[in-house]
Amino acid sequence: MSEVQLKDALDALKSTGVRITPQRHAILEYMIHSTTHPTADDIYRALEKTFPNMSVATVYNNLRVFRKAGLVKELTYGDSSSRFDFVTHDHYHIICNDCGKIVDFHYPGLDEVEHLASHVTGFQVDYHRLEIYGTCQGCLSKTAKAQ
């Protein structure tokens, strides 16, 4: 499946006139295979050995291109670094308060909330965002071992 996603994403970029550089290809491939919602720094660290001349700015610039093309979503959480998500269909996130791990989950019933909010307030709803916070299994296990 990820090879099809990569081909589709590359085709989408090419159709908008974006040149596919080796770095751009590698960043996109990393995003497709990532399940961690990486920061630009995470991506840079993962690829710096393969592309020693690539900078963090290159990663940010490519993520901006991907975001404008609708291939990734930028997730901002307060003052911390933005994280990026290749899965752009509607879904939600649960976030670990201890380590910051972000996990996707889908709950279809919340689409009704947009309709209700629009009906009650008269707003034109553009989107909604749901985040649930807790402690992941890994952090719970570490806490249990420490006690």
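Provide the structure of the form predicted in complex with another copy of the chain, given the form predicted alone shown above.
Below: the lone chain, stripped of partners and molecules.
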């Protein structure tokens, strides 16, 4: 199934005239198989073994290419580095304020909010971003024990 995703992504890229290099292939593959939401540096370090000469700039460049192609979303989480998320179905993120863990969950799109916002402000709406913050089960039980 993720093979299909990869193929679709590569096709989508090719159709927009972007060349498929081994590095791009590897980055996409890594992102699709990754269950976490990696930073640029995560990706860089994960592929270091396979591409000893690859530059961090290549990772950033290609993440930007993917983002422009709509294959990847960038999540700016607080002060630290951005995390990147391969776009699959519509889903949102819930983020643990203690350990930074990010978990996906599904929810029907918030079209109504978009419409209202567009109506009130006169903006042409493109998309939205929703994140929920809290504490994950692991950190909850950790602090419970500590007391």
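Here, rigid core means the biggest group of C-alpha atoms that superpose within 1.5 Å across both forms. Positions refer to the first chain, counted from 1. In this text the structure is predicted, and so the values were computed from the model without any measurement.
Q: Does the distance between the two CA positions of S15 reach 2 Å or more between the two forms, the core being superposed?
A: Comparing the forms between the two forms, which are aligned on their rigid core, S15 does not shift its C-alpha by 2 Å or more.
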